[in-house]
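As a starting point, one isolated chain is supplied in structure tokens, in the form predicted alone.
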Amino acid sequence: MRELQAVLQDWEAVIGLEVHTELTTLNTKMFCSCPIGFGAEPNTHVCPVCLGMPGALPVPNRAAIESIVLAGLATGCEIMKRSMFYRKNYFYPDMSKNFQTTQGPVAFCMGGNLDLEVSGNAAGERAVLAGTRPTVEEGGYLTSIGITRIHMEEDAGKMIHVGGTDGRISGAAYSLVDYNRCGTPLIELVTEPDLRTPAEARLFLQKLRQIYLTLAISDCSMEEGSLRCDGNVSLRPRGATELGTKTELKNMNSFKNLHDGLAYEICRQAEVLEGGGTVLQETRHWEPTAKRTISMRVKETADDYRLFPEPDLAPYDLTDEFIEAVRARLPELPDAKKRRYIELWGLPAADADNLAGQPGLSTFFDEALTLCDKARPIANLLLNEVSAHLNANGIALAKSGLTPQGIAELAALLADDTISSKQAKEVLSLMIESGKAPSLIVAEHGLQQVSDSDALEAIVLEVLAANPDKVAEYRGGKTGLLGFFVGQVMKMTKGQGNPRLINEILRKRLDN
């Protein structure tokens, strides 16, 4: 099978995504009062409504409607004032009433778009950049991805398969069903087939996740299944306009799996077509351990679901007042936040993007900036030392014991050369351990940086006098020895010398 880059030279991939997101920040399910929660004992969060018992009637969750309108406004969709629910019929144990309540042709949100900035290695996957606008970063480009719709539906239950090839019990395989998830409010975003590479698909899902997290409508945990993505992909020869036969990929439950699953399927379809075969319209399953897709079933059509209007729910008529009240709740979105960080605070684009995409971290950053205007030191601390500590210990920033006041004070000590970056790491560790203020820790542990230029110059002269051979080699062209001299001076200052001043003094003495 050929590599993806080679395939994309001859074939154009046409990719669309279906992104399912559980509204996990709500307290109850879509049409009943059962609580929402991951990890509860099986079948303990159920009632006659979500189990579809005869005579049970659904009652809509207003907060869920507000959440989907928020999602639509944040992605440039038109909010449809009138829409309704339908019954999507299918016979499968994960939905005990044998139909799913979903929306029909007109959803709450229609016709939006998201702009993607594709750069670095991701830009390299796109063999032809026609129709895109170049960005300031060389080799990168901008592309706009259309959003067909965002509709509301209820989630299905969870099937647990026991036995089979993984070890049969008493010689027979069987399945269990947990209906706790059944009826959880779920929004599905469907894109236009505007994506052209697996990298673009991954970037789109990452950006959508950032938006949903900023809106606080879902925890977007791919590990727990609250954010799930299916991909539709087809191939056509470069320059052709007619769409090829598409396949739908399931089980892409991480950003890496989304990329790798689409990449494999593109290469597989190319091999089939180049061998004179025909691509079947089917649903395929991505196997991450085997790094392949396998056929699951022939793809259904809309007619197979026998959609008809839900008789137990009246059509929705959203008022202008309702829509504007939801619009007023829109927070600053990641793209706007990124621009503010770059234009107002001078952060590098990569740092601004990283901060803007993490709501908790960006809020912490903004609060610290109200106490200290040293944006770069604060950003560096949060994105490097603080993030490394959180990741290593598996804890959230809110539970770390760190405060915006503490980080602002630490950044100020760094900015005025009271401490070095190496000392800042030590101070941060002691802040987490003791909860004390940075200035107090610096004073107690004698961590002040030596920035007395006269004292440092005397030490520099002593080091140079002790190493005349190295001085001669440096002046003979071995300028890499500067690091040796810096190390010797730092050793004599017990690691507390100001590295910037030491470098300046050494260069002045060695170069003259």
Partner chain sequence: MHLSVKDVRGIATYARIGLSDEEVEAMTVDLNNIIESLKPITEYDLEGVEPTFHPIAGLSNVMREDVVQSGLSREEALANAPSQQEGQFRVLPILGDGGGDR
Second form
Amino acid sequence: MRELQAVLQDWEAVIGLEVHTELTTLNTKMFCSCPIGFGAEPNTHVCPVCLGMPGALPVPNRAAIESIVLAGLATGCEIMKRSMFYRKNYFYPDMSKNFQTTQGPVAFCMGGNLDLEVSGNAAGERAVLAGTRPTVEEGGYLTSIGITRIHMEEDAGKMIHVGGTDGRISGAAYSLVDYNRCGTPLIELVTEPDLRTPAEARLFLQKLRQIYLTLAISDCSMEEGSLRCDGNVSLRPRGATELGTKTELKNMNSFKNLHDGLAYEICRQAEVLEGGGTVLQETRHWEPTAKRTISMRVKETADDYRLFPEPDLAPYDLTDEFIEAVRARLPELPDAKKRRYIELWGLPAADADNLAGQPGLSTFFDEALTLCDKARPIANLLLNEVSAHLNANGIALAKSGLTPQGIAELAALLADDTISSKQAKEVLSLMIESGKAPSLIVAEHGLQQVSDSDALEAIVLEVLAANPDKVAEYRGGKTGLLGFFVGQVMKMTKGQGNPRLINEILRKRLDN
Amino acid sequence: MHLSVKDVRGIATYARIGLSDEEVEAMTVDLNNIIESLKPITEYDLEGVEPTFHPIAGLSNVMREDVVQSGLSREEALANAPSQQEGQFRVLPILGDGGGDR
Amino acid sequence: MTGADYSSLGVADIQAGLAAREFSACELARAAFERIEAEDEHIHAFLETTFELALKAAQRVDEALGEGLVPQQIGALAGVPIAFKDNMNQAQTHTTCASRMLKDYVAPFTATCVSKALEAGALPLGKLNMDEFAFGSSTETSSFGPTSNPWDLDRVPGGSSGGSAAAVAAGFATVALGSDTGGSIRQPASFCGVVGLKPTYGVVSRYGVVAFGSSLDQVGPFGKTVADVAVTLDAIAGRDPQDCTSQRIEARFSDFLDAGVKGTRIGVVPAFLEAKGVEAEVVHATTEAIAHLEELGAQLVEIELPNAAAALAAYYVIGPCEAFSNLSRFDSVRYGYREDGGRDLGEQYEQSRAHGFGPETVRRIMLGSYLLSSGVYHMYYYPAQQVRTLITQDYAQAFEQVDALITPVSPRAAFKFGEIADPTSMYLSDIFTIPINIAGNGGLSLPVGLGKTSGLPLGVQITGPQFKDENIIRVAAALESCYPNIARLAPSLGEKRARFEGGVR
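For comparison with the form predicted alone, please write out the form predicted in complex with its partner chain.
Starting with the chain above, the whole complex follows.
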């Protein structure tokens, strides 16, 4: 098979995504008052409604409807006041009623879009095409991805297939069903086929995830399955307008898998087409370890789900008050946040993007900024030292014991040269360890750096006097010796000299 | 004839009801008779008439608050299960996919 | 108290007797079971009796009485023996829907209508026979054998709530609950000579009642008198947070029993009386009832319901489609009949459903499955819901002119077992009741004596505007006063049975 880059020279890939997101931050299921939860003992979060007991009736969760409206507003969708739930009828044992309650032709949210800024390596997969605008950055471009709809539905339960290989369906002796997850509120976002490269697809999903996290409607864990993504992909020769036959790709349960699965599938289709074959309309399963997609099911005819309006649920006629109340809850979204960080606080674009995409970190950042206006040191601390610490220890910021006050104080100490960045790392780990305020730690451990220029000047002169040969060598052109002098001064200050000042003084003395 | 024997077999498969050949034959006769009696529906001029999916006019936006209430215990949930194992409902293995678009 | 003494009592008689300490609630419960044990082997109204539960409820009522409370303070149905159609969940009892599919199913929760009746102090006698999953008009499709009409054991009690009607007619239960999707309360009430009311869709919660047609189903009471039905409806009506379609009900129906019909406008539908297949005795009885209403001071208005004729067709689209989907949950996984002989889950489904469901149920599921399939949906289902709009408008316009309508309930009196074998002919027995379900209005079947030809009970149907079911109560109570109460004749069942001794059954 040819490489993706090469394939995309000849073929245009047309990609659409379907993104299912469980509203994990809610308390209860979509149509009953059972708690939402992971990891509970099987069939302990169930009731007559989510077990589909005869006679049970659904009642929708208001907070779930608010969440989907929030998602729609955040992705530029039109909020449809009038919509209905429908029954999608098909038999599957993890779906207790053997129909899924979902929405029909009109969803709560219709016709939105997300703008993607594709740069760096990600941009390399796509030559700049019509409909995209080059960005300032070399080789990057902007593109807008249409969102067809976001609709509200319910999740199914979970099954374990026993007696087969790897817990897969094929060859199993029997299956066990747990309905704890059955009825969990689920929103499904469907994009227009506007994506052209696996990198764009990955970027889209990352951006969508950042938005959902910012809205706090889901924990968006691809690992635990609260964020799931299927892709539709087809190829057409560059310049062609007619769409090719598409395949549906499943089991892409990480950003990497989404990218790699789509990339593989594009190359596979190209090989089929270039060999004179035809692409079958089928569902394919991405196998990350084998790095290939395999056919699950060929669709000969369109599925017939016997969709009809759910008579047990009243239709929706959302009021302006309802929609406006949700709109009022809309937080600042990642794009706006990024712009603010760049324009108001002078952060580099990459840092601004990075912070804005992490709601926990950016909230922390914004809170710290109210106490100390040194945006760059705060951002640096959060994106580097704090993030590294959290990642290394696998803990969440909220549970780290760190406070915006502490980080603000630490940044202030850095900014006014009380401590060096090396010392800041030390202070930070002591903060996490002890929970003490940075100023207290600095005082207790005598960590403040020597920034008294007179005192440093005296030490510098002492060092220069003690090494006349080296001074001569330096002045003879061996400027690399500066490091040696800095080291000597540091040694004499027991590592607490302000490196910036030491450099400054040394240069002044040596260069004159 | 609205439905052939083959159609009826297809409908039975979809509805997950195993019918014998004789039952399919008899069902084909019955269904065709019933469908014939539905003719009045097809003869109406319904241009511009809104459907009534929900009989209570103006009923809309019925929702509940997001508050947990106690459901069934695992024992109650499984009490009517024809087959169970390790607190779960046990079924024969699934052949093929048929799992919709999940 | 003997079973015979008990069987003629109405709700008011029971409350008066309890208040006067003429009998205790426990004695009532025992008398009810004495009656059931003596007679139900001939009727087969009950699928399950719950003597222990009834006695426990009776003890609670007696304790409260002992503390000096009067029955009405304990609850609107204090001490009133009641029985429930077996599609209503009641914790600790079976809910079989008269189907092999649910033969061993024990409900883990209680339907709202049942719990409301029990909270009102009613004594639960048991669960009543019905057509399987309520698909039928004769109770012959029950997997556990049919119920006999107490007026003639060779005849059907009607259906699908045949057990409910028969239990009240036979004097087993003072009141009973049934459900009505296309006439399933009103037609059996008419066949058995008792009062049966299907309220407006939304008056009574459907939570816990096994669904047939979700947009058509409505729960309602049976009783010997309009008063008994009104007081029972008062107890079970109202908004239930577990049923989105249930509504807040302001009216107290029993307040309208004595309001009379003087000055009211009552609609008659000539087209219904002239319809093909309506027996002369039904036309006669209805005409007589109309005349009574006029004598009582009502003003009669002729009404046209031009689209009602299409209601039957609309019903046999909408009902099966909803039923197909509602009955998909019976898949042998979480509950219900299972056959394990298959190789895989697909065979487990197919065999369990083929043998768990009876033929009429299979027919409806198949019909619904076909009608909802893509392409067909727009030929039948969608237009049927549009026709429903037209029918609803017909009724709305009619009720701009009148306070209530009076029509026949059924084209004929109770038929014999096996007399109607063809499904499409059977479906015709509901032509006058179905339009009301399609429009969502309420309707009541009032006994108006015995047919001139058949000698069997006949009923007339009183219909009211949506959510004005008090109009129905008012008109029915007034009209009721013009007839001897044949429902209270039920104690003569023993003698009547003597007439049928040596009969074939």
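Bear in mind that the values here come from a model prediction, so they are computed numbers and not experimental data. For the two forms, the rigid core is made up of the largest set of C-alpha atoms that agree within 1.5 Å on superposition. Numbering follows the first chain given and starts at 1.
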item	value
Rigid-part membership shared by Thr143 and Tyr264 between the two forms	yes
